[in-house]
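Let's start with one chain on its own, the form predicted alone, as structure tokens.
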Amino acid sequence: MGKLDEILQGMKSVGLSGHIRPDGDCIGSCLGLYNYIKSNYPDIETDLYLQTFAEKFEFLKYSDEVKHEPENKKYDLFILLDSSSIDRLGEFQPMFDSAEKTVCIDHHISNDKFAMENIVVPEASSACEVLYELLDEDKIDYNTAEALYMGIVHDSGAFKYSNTSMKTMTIAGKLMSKGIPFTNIIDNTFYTKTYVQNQILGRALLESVMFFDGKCVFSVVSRKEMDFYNITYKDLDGIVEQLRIIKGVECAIFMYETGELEYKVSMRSNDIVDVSAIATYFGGGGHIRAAGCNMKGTIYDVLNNISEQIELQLG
């Protein structure tokens, strides 16, 4: 028995969600758990709660019943996955609040632990890693396994991360065991752009900017661009990615708009920069190479803050 199905004893209601604007790793933990309880404990009550997200992630067992809204129900057992803080529940917090127990399952450095229990592996290339060994082998599924395995290679950037350990690509090849398509689940949900979404991608690359002598790259896409291309945050999946590829970077800075002088910060390193330590400091979190963080102000105030903060890793 693992230590999840120890946890689920006696509980005839459980609530399930992650952080707000859900990528792969939120969804393919939130929705491994939901098709593990519906699977191995039917006779649980189990809600998933998650903002929409992008459409290639719909090919997951249930992603058809995932709830977009909160609801006023009052849960035995409410478990947060890959979230670092409350905040990060957004509108479904109300529901975490009010329920008798509450669990968080991480891997974020940052966690400021604020669940009842808290279940938390920062050395983990992933939260779906941190799920997984909790979980009993022998009661994964196929769409369990499919979903978990979506998870790891997402936070693991296809296993290519610093993150990826030797437990990391175990975990990997026993989920493949279960005879998953793992080549599709990589090619469809990680490289795989729409038109659109290239057209940004190629956009955010023209009109970046280095700067540091080269060790930093930035850019940006304002409101004003995602209405002209009619995409969201769900389209720029993977573009601070690219920025820290680009030969001699060491750290990418990439950031969107999301309201009026608000922007959400994302942050990629290499080997020097700890980034999480960067979005710690404005309010947010992460991991030591990936990290991110709302911020106000305009574009130039956002990068010189954060710029700050580079140049005294930098020295």
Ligand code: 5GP
The other form holds:
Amino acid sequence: MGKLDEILQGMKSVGLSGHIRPDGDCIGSCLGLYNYIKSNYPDIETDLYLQTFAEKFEFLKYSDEVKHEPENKKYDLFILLDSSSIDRLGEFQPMFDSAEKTVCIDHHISNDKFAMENIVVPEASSACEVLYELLDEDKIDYNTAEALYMGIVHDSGAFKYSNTSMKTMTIAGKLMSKGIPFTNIIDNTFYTKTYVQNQILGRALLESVMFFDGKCVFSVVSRKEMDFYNITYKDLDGIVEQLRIIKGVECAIFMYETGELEYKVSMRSNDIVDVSAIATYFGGGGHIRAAGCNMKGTIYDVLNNISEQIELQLG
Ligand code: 5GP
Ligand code: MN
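After the form predicted alone, can we look at the form predicted together with guanosine-5'-monophosphate (5GP)?
Let us now look at the entire complex, which starts with that chain.
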């Protein structure tokens, strides 16, 4: 029996959710757990709440059952995945607040430990990896395995980021043994980009600016550009990663306009800069090598404020 099986004992209703603007790990961990509960505990009334997500994730079983609007429901248990702070819950927070018991399963070093029970493993590659260890291996079916594998792939950059460990690979291997189409999962959800996604990537790279002697790189996508290409934030995945791998770069910053003088900032670093500390300083969070926050001001203000913090670390 896994720890999660123990947590589920006696529960009649369970609500699940992840963070706003859900990414691969968030969707994978939420749908992985949803599948696990649905197939092993059919008598528990289970609902999963997430904001809408990219079509490429819809191959996962039960993605059509995900609820995108909050409901006025009180759950025995509410489990939040891949979320480091309560504000990451967005419009689903009232359901978390009203639940009898709350559990957070996460891997962010910046986690606020805001739930009644917090299972946070900062060394883990992904929320999916943390979740896997709470499940009973024998109760993981094909559909759960697909979702968990996908989440691990996304947060580990297809097993290459520094958060990838022997444990990550062992778990991935065990999930592969369930017969999942692992090549397709990686290609279709991680590498494949639509034509416009490639166009906006190209544009962001073309207009990127290097500073601090080539140690940092910055690029921004405006609302006007997003409107021109008819894209949303879901199409900007991977741009900051492409900036990070520029030779000589230590820290990459990518941002897109979310409103009047408002930007969503993504940061990545290679060896030195703790971007989680910088994101947390500006009210966001994340991991040492990958973090984000929301910032207000002109592009110049935002970049100035962030680069000041980077400079403090670079010395
Ligand atoms: P990304 O740059 O891909 O949006 O996010 C990188 C990492 O930072 C993810 O683990 C994500 O959860 C975290 N992150 C990004 N934006 C925010 C934010 O606004 N607040 C917090 N707490 N974490 C964030
Ligand atoms: Mn994650």
